[in-house]
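Just the one chain here, the form predicted on its own, laid out as structure tokens.
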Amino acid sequence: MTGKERVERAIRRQPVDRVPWVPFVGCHGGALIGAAADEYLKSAAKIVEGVAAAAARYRPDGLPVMFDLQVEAEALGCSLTWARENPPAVTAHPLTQGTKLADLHVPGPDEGRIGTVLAAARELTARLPDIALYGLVTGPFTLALHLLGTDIFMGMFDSPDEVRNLLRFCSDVCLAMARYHLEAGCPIVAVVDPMTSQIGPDQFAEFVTPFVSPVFDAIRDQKGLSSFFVCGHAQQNIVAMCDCGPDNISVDENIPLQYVRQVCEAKKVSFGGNLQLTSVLLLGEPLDAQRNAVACLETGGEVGFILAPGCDLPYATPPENLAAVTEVVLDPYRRDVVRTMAAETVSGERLDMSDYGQQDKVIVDIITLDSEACAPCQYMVDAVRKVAPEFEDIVEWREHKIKYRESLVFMTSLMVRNVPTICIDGQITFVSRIPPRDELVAAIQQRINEKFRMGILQRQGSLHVVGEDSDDMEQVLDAIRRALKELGGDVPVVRIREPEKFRDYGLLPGQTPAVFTVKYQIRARARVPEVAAVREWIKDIL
């Protein structure tokens, strides 16, 4: 059985001799041949060379021709920013810069870089006939975001008819691109729509299903197979994705594979994915990659499952990690060895976050895969970047790309589980959801107000005056009143008169009147602190 046959049979939920292996080699193909991503993704010859190198090294059953969700956007007039180790990012949206929807047309097969990827597809289908080649097209919802930007989220409420018109046009583009890939020889067309993770099932049914379902129907009518790719925290939409009529869906590690299997088996849809991109394939060791692969193989089962990473492989993914996955896919004995090896504990490296967020400024952290390579991450970072200047010097924002180990440690320390996520002063605030501008501003302002109130308390503190009423006590109180008047301040004075409470202050008979200063300091807010952190706080007051 060839790899192509194996993938096609798995997508159709037919018996296979083993689970197919499909590494999503995009710009990583450039790394394999020593070409930067911006050079690689503009050259049909280099794409062919990179995919061929991946086929030789990783012995896959299937591969994408190219993984770049900006190809259609570029052909439609979106401005791109290029990088050496990532696909390009959309940095300007035509429909926010004076272009009208009526000015746009469905691009032809030779416009922009569309001709580049189709030329590569034709060459690769001839050179690698035993490998299932995926033609990737940008899904309607993600393409609409490229054209309109995050204004689409408000438009879904304020002007839904205009958004539907835009999505109808994007669906037409998707239909055309799917046809181009099938005609170029790709047996499978993957509709990649990561931005759908930003909406719920009701919005999905209204703004995604009507515009993507015809694409899957058209692919089927043309004797092709289809896959629906999503990344991010999109568990709420898995049922809706299946109902759109794809032959297969593909997810990343944000969604439990067991849940995906249960839904897809009930819907008679094949499924794939779930190898961990960053913590394992990019930053782990070969043994980590093998353990992750074996766990996915055991969860996915042998019917209708394709082992794959959750999205485009990072450029710098160590080839030995991917080759290690190949080894356990092809060698049952190696799988048994990995299962029986003593489990190694995952590094418990964490930062002490006990005092994080207590400085004067409000810190907004965006934990991403990489905003230059991940569309949801890009739009979340853009949302923060746009509102931060409204707070002048009060707000400071930072992006933490978890493809770097230090950022992964930071993510773990904040107990973040999904990307992209926005944390405000160390508190998880928006998870895998790009907040509307007003909602983001309100969340930041709320934290500013909290800090202002607590700042007053911290600066102010209070005085506890302990003792029964007496002449000495009256002199103490008079001294406090005079001192406050001289300072022009107002500090709360708490009187403790009950003798049974004196011992709470460590006072014995005859040791009153006494004065204690009390200053407030936040040590933990809306979270359970670590025991080690609490121990340090207690040391300060013992």
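For clarity, a rigid core is taken as the largest C-alpha set superposing within 1.5 Å between two forms. Treat the numbers as computed from the prediction; the structure is a model and nothing was measured. Residue numbers count along the first chain shown, from 1. What changes on going to the form predicted in complex with its partner chain:
- Once both forms are fitted on their rigid core, the CA atom of Q511 lies 2 Å or more apart between the two forms.
- Once both forms are overlaid on the rigid core, the distance between the two CA positions of D425 between the two forms is 2 angstroms or more.
- Core-superposed comparison between the two forms: CA of Q262 displaced by less than 2 Å.
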The other form holds:
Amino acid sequence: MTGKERVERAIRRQPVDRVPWVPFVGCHGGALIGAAADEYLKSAAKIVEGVAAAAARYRPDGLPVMFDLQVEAEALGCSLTWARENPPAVTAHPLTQGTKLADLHVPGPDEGRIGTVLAAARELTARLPDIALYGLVTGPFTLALHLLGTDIFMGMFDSPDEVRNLLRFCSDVCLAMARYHLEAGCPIVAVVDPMTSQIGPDQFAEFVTPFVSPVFDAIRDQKGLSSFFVCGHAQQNIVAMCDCGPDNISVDENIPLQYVRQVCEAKKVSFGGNLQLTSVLLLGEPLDAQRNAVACLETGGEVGFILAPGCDLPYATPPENLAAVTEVVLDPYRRDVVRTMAAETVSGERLDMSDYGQQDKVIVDIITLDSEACAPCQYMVDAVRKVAPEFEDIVEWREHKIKYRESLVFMTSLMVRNVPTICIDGQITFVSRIPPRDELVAAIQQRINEKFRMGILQRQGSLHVVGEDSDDMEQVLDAIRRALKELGGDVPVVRIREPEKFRDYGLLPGQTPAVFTVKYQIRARARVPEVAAVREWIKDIL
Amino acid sequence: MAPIHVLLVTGYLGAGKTTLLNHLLALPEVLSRRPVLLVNEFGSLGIDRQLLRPGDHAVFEINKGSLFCICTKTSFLEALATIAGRADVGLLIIEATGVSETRDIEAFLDEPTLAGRFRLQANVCVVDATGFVKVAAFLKAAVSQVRAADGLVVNKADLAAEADVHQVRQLLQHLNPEAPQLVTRQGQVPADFLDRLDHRRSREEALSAAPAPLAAVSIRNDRTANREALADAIRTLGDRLLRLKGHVRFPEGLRFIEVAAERYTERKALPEARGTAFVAITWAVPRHEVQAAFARAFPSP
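Could the form predicted in complex with its partner chain be given as well, to go with the form predicted on its own?
Now the complete complex, all chains and molecules, led by this one.
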């Protein structure tokens, strides 16, 4: 099943092999190819390059050709102000500056930047035949707001017929734009009407439904598929949106996806959304994006749902966050991992692991979902279990199941991002890969060798010679002097002569002279060690 | 660093936010707090920076056309992060767009990335005494901004009839009984009005529509009105009929009628009028009762 087929089937509420993923790459496509938004959104060639880059990087099932709701407004005479990292903003509304509605005409396919978008659409449908390309058109209500400004709200009371005439014109523009996109090869037309979130259901029925419904009918007549995008606090209008007759609706994070699903399932309309754009995709980290994606996938279900952000992706969205979403979409195992991790929030909770791994033994940690429930985890644990006895007591291993909170904290503290993972003395060594026996043995042996070298360098010691001065004691001290001379070493010799201290060394009267070797090993220097690390050191001397 | 105090100014376009900001920027009590402004510069949803009083204060602008609240959030947070890093700021004045939800802006200030750098001192909603009733029935943000406000400034009182000001104040009292009201003209707000405001965090959800008691009901038909029955419907609704405007076909012909604050006026129909079509904005009457009241005024032929 190609991505295009997957999206089309999901929109029709037909079974799919997995939920389709449609990142709304608008000006973000410019960021992917190093072009500013004001450069990108004016060039068909750059749009093609940016969308192709997004297709390669995010492996989506569908993509918009362009996400700029000012295209029609600009062609109709609205002044725009451009920005380097945003779509342009409408700054002047022609109908408030002397232009009459009768002076406006439905723009042709070559007017303004409409030709630019359509050229990009034609090129992309040829280059990316397996991806469902969305042609975006500005919804009648939002276009009317571009043309008239916020006077439209006062006009609903003062001059409702004039507002209706304007909306009728905007509906005609929308119909034409939908036709242009379908003729350019886009299989899906999205009518994007965010400003409808500003009004209630009664006003929606009066000022939106009559003007947007014919657009969806026309798209259907032309064998295309339709989607109705509305962002903002639009929960009150979800039912009314479905009643307008789109094949699909798409919403943002302001609306609970569960509610959208309930309404859409009852109305037999497919739906999409609602990854969090700013908090997660822009400002979060890949793991945040994956958690959010998994939550959406679980809520959206497998029938008639498309995973998508709620709106145009910010220009500077980190590509790794979107690639992370792709990973959970494509890899069910990764979804399981994230789902398990999502059960615990450990943000900001980290152990200081800098002292980890300084005990005498080599510690092999296996971070798993749960080796009893997850096959790869089980194989990884088995691999370590079989090898460990070859090192007798030098190697100690343990499994950390991240379904437990402390294991999750341990995992994040070691900066482990994938499971199963093998860490040797706190160092990530094998990630999501069951190592062959020889490789695992070699890795452990290498660590033993390192520790041995490190131990020689870091260890210090002394000889404690316990007992009162006597002939026997003199002979003991002479033996020590000779041994040190032969070894060429420099070990301090501490004489303990006070009988009251003999008991501290566990000596009874008559058991002197006695010699003790005392070893010191630096475990932590100028820092407060974590309890987990201290516990390991203590085990060494118990 | 101590948190930066924030004064949030909301209100529908044309309510007088820019005038009020300029007035504030002339007050010594405000200037002494080293203010910076965060404004939406572009588009009619925001304010026009050209109209802002020049002075020794920084202005941060959000250029997104304010169409998408989520997209605005990105620009908003970027500006807030910049301001948060400055040590020379004592007061941040935020001008919200006419379609902003107050709770969204409060949430921006609470973003973990800003780590408690801002403390909302108060949010003030500016209300246009001449136009609020008309907008409130259609634009849900106009109402939710009022409901979330710590203080309400009824501006342009000099341009509205006394009865209209009274009606707006009553409506505001219903919508937000806790917020003190200040009736004024040209954004003249004394500093002590702001100082007396206590911010109470908005806990309510964003409005999904104008509150149920506030309704805009459209009546369109091809029938002829019974003048007495229509007058009776208007009388029955009384002060619950906030506004009515449009055309009505009477036996003698089409006429343009208007009701504002219980004042009825009637004049010649506009040339483009084709039949009965008017909008009634009502308060505290179920929509179906409004429809039924007017239906009786248009008997079947």
